[in-house]
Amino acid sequence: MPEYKNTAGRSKNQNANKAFNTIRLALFWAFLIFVGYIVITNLNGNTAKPEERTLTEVLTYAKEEKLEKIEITGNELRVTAKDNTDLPKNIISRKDPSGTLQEQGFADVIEQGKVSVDIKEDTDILGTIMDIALIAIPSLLLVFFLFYMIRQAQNMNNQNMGFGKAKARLYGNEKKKVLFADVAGNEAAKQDLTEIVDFLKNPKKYEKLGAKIPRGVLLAGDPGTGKTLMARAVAGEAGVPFFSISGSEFAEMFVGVGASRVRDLFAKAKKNAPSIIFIDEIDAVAHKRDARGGAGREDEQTLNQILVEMDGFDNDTGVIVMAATNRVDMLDKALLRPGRFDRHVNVTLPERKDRVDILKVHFKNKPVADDVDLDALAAKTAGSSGADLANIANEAAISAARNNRKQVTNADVTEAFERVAIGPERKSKVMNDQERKITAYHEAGHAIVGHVLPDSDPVHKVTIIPRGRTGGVTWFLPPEDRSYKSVYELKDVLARAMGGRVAERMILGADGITTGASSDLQHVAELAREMVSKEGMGSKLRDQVFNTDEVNFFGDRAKIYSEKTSEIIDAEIEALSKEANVRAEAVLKANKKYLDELAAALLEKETLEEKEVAAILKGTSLPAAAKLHD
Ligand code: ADP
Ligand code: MG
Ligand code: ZN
C-alpha cells in the first residue's frame, strides 16, 4: 500500500533533516561561544598585551615613581606605569603568596605615596570562568552531540520502524470506523469474516464450548480489491482495536528492529484484547525462506519472531491476526501451517454488479448529473480493482471541478475512466500530418479486424488523440464479463492487435512500418505465450502445460521441460502470430475501401463512438482465409 511506503519515507526524510539541522545548530553554537569568548577575554584586559616582569623590578620602577598603580588579584599583581615613562603600559608580575606586598618590600613606597596600591578581593572571576569554559565548552558540546544523535537513532527507530509507541496505528473508536457496508461485493469474502466478527464479538461463547479460536486470517488478492479495507471492517464491525503495520515497513528497519516491534506490538494487541493485529503486505518479511534472493536474515528474524508470538498464544488470548498479500504464492510455508495463518479468505476482483455497487459507494458524497450512467461504466471496467474505480470516481470530480460543474457530468465520468485506463489525453502533443495518417490508419486496422472477426467483442470507441503513451487508441468491450475465453476468440484477439501494423504495411510498404506498433507486437508475444505454455493451446501441445513459474535455487525461472520441447513452444508461438498477421491482412485487404474510409473519418473527427464506426464499417465482410470455423 502506498499508503503506508509513502508515510515511511516521508519521516525518514524528515528525520535525516532534523539530524542534519541539529548538527548545524551545534556548529552555529560552538562558533558563536567561540567568537564570545575571545571578544570577551580581549575587552576584560587592557587592549596592550602585558610585559611580566619580576617583583623586584616593580619595586624598583615604583621607588623610581613610574608607575601609576598596582592591582592586586590574588598574587597577581597588575602594574599600570605613567604615561611619561620608558616603561610598558601594562606590566604584570606576581608576589609571593606567602605574605602582603608590604611585607614584600613595598612598605616604604605605599606609604611615600610613590604609587597606589588596590587590592582585588575577588579573582578574575569572569577570567576562571573562561578557564573553565574553554575546557568544558567543547567537552559538553561533545557530550550533547552524541546524546542527540542517540535519540535520534532511537526515534528514527520509533518512527519508521514501524509499531513502535510512536507509530502504533490504532484504529479503534477514535478514527472513522469502516464497516462492511463500506466494502462493496466481495459477498464471499464478508461471509468468511463475520464469524470473525462474532468471535471478536463474544469470544466467552467459543471458549466455552471449547471451540478452537481462529487465531490467522490470511486475506489474499490482486492489488486495490480492498484487502485493507475489509480488515479495517472487521474490526469496525466488532469494535475492537486494530493494530497495523505494512511488511515493508520492516525492511527499513535497523538490525534486530524488527523482531522487537512485532514483540511490542503483540504485547499491546494483548492488553487491549480483543483486538486485531492487521500485517499488511506480509510477504514483504515472509517471502520463501529457500529461493536465492529470498528472506535476508533480518527478515528471517522478523518472520520467527510473528511465528513465536502466534504460537504463543492461548485460547484465551482474544487477539487475531490479520494479513493481506498479493502473492500467496510467495509467502514462506511456515506462516500457513495450522494455528497460523490457516483460514484464508480470498478477495476478488469485482464483477460486473460488484463493480456497480463499488461505483454506488464511490460516487454516494458527489453530485451526479442525471446523464451518469454507472451501470455503463461498470460494463467498461471489466478487470478493473475496487481502487481503480475509486480512482475513475475521484478522477471525475475533480474533472467536473476543473471544469467548474456544480455536478458531475458523463463526460467527466468518460474522461476519468479513459484517464485511469491509459493516462491524460495529450492534446499538446503535437503529430505532423504523415504522423497524423500512419496513426489513424493503425487504429482504423485495429477497429476494422476487430469488427470483422466473428469472436472478436465490438468496437466501442477509436481516437487518434494521444493518451498516456500512446498515439492513439481502440477500444473493445467486452459485452459482459467471462470467466473462460476459446482459442477462437483468442485468435481473433492476436489479430486485431495485429491489425494495426498490417495496415501501416499496407499505406507505407513492407520497411515503411514504424515503431507505433511495438506494444502490439509485445501483447501478442505474451498471449502468444500464455495460449501455448499456460492454456494447452497449442497445435501440438494441445492440453499439456508448461510451467515456468518453479523458482529454482538460484532464483531462476526453472524451465522443467526439455530443450526439445522449447523449442516447439517456441514454434507454436510463431505459428500463431504469423496466423495472426495473416488472418489480418486478409481481412483489411478485403476491405481496403472501408480502411480507406475509415481513416479518413478519424483525421477529420479524431475520436470515433461506437455507433459511428458501426455506420461507416456496415457493409465489411470477411474472407474465408480469415475463417477458423463455420
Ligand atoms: P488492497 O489492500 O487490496 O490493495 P485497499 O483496501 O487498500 O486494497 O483498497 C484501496 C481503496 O480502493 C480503498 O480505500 C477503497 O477506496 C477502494 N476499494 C477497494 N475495494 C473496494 C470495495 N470492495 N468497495 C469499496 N471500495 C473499495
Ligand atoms: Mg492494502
Ligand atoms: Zn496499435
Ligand code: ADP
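Residue numbers count along the first chain shown, from 1. Between two forms, the rigid core is defined as the largest C-alpha subset superposing within 1.5 Å. Everything quoted here is computed from the prediction, not taken from an experiment. What changes on going to the form predicted alone:
After superposition on the rigid core, the Cα of residue 417 moves by less than 2 Å between the two forms.
After superposition on the rigid core, the Cα of residue 240 moves by 2 Å or more between the two forms.
For residue 398, a C-alpha deviation below 2 angstroms is recorded between the two forms after rigid-core alignment.
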The other form holds:
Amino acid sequence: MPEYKNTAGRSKNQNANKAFNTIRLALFWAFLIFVGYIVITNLNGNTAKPEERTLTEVLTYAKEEKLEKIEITGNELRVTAKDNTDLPKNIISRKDPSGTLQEQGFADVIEQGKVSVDIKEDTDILGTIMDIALIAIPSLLLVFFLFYMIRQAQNMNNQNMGFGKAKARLYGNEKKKVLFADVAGNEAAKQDLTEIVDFLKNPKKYEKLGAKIPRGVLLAGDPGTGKTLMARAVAGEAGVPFFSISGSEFAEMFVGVGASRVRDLFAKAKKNAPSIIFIDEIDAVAHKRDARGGAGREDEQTLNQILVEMDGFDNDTGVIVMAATNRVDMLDKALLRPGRFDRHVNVTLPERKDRVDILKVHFKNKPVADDVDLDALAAKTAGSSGADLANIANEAAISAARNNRKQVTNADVTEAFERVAIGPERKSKVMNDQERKITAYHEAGHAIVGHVLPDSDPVHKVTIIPRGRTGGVTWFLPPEDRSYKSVYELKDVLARAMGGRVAERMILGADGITTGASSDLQHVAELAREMVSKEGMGSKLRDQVFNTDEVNFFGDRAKIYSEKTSEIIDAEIEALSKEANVRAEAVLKANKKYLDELAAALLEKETLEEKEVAAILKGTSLPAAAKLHD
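Alright, leaving the form predicted together with the named molecule aside, put up the form predicted alone.
FYI, this one's just the chain on its own, none of its partners or other molecules.
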C-alpha cells in the first residue's frame, strides 16, 4: 500500500549529500596528490641534494677553474663542479634579481671561457603549483575537517531529536485501496469491523442514542489468518487517516524512547482526528507486567504510556486504536479491559466455504485449466490459513512455469499442495531395495491401521517417495471440517501413528526395527501428553488439566503441580502409548495378507491414491482387541 512521503525534503537532502560527497572526493584526491608530491620531492632530494654557497664563493671557484657549468634560472644559480675538484658536485647560489651575472663580477670569467653559462627561462610552472599547493592543501584539509566535524555533530543532533518520533506510516489517500470486498472469508470479523467503519463515517447516528465509539479493537488469531489485511480493509473503507506501526518499532536502546514515540504517535493521530492507529504485533510491547519484572523496564514504560493514551483523562480524542496479535494470552490485563480494547475480534482459520472463496481470489489472475477443482483443494486444506492458501496458489503457478505450461493444471495444484503441506519430493535421494521394502511396509502399516479403525480419518494418499524430511508419507484427510475431537478419534490417531513401527517389527523382528519411526513416536508422545495434561482425557486424571506454560519470576517455565502428579501423568502417557501399540498390532496381525499386498503395490507404483488404497483394503476387518466401543 502506498504511503505519504516528503519527497521535496528527501530530494534536498539527497542533493546536499551528493554535493558533500563530491567535495569530500575532490579533497581526498588533492590530499593524495599532496602526499605524493612530498614523497617524490623527498626521494629526489635524497639522491641529489645541492649544497648552497654564496655568490662570492661561486665566483672564486670560477676563477680557479673548478666549475664546469653554471645554469641560471631567474635569480637562482645551479653550479656543476668539475670531477677533479674537492667541491660538491652540485652547488646552488642566488644572485641579485635586479642585475645580470656580468654585472656581479662574472664578466672576466665568462669572457676568458673559464666556465660556460646557460641562461634558462623561469618556466617551472609545476614547481610553482606545488609551492602553492604546499600552502593551500593543508588549509583546505583543515577547513574540510572542521566542516566534517560540524556536519557529524548536526547529524547526531538530528538523530537524537528523531529518537522520540514515531515511525508510523500514514495511509489514507491511496488510489488502490483494500476493501472488505477484497477480503474473502471471516464474515463475523468483517461484521464487527464494519460497525467501526460506520462509527467513523456517521458518528452522530450513534451519539443520538448515547452510544460511545469503541476506543480499541483487538484482532486476535493464528498467524496468516489475515489480521493485517483486515486492518488495511478498515483503512480503505473508513476513508480516514490510518497510522500503521509495528510493536517492535517502539523499542530502542535508550530508556524512555518507546514512551516518547507513543506520545508522538497519538499526538499526530489526534491532529488528524477522526483517525485510526494500527499496532501490528502488539505483544512485542504489551507483555504481562507481573511476568516480566522490574517497574523501570523500557517495555513497561512504553506499555504504561499506551494505557494512559488509550484511557486517560482526555477521552474525547476521536482516535480508534486497532492492534493485532496471535498471543492474546501474553497481553497485560489492563490493556484488555473495556475502555481500552473494548472489542475483541477473532480472526479464525477459514472454514471450507471460506477456503473456496480465498482460493478463488488467489487464482483469479492466473490462467487456470479446466481440470482444476478448487472445491476439492479446499476440502483437502482443512486447518490451512489464508497465507497457506496463497502460498499454494503461488507454488502452483511456479510449478506450471517450471514445466513450461501455459496454464495451471490440476497436477500443478496437487504438487503445490503436497509441497506446502510436507515438502518437495527428494527425487535425487536413491534408496536401496531393503530401504524401499522397509518404507513400503512402514507406510502400509499406517494406512491399514487408519483404514480399519472406525474413528480414524480416511486414507487420502500413500507414497514411498521421500518428501521433505520423511522417507515416505501416508496422508489422512478429514471428510469435513471439525471443531472438536473425541477421545476415540485421538486414540485412533495414536494407533495409526504406531502402525509403522509395528509393521517394521512384524517384518524385521523385534531387534530389526529402524529409526524410520522416530517422528511417529515423537508425535505419539506429544499427543498423549496433550490429551492427559491439557484436555483432561487421562483415565486416572480424567477432567483435570495441568497447565505447563506458567512462567516464574525469572522467566523460566515451571510445573505448578506436585511430583506425584507428574509421575501419574507420565504413567498415563505410557498407558496411552502401550494401548496404541496393542491396537495397531492387533489390526495388522488380523490383516497380514493386506499388509503384504499394499506393500507390494507401493514397491511397484511408489504412490497410491485414495481409490487405489480402498480397492486393495476392501476385505480388511476390525479385530475385537482393537475395538474401543461397539
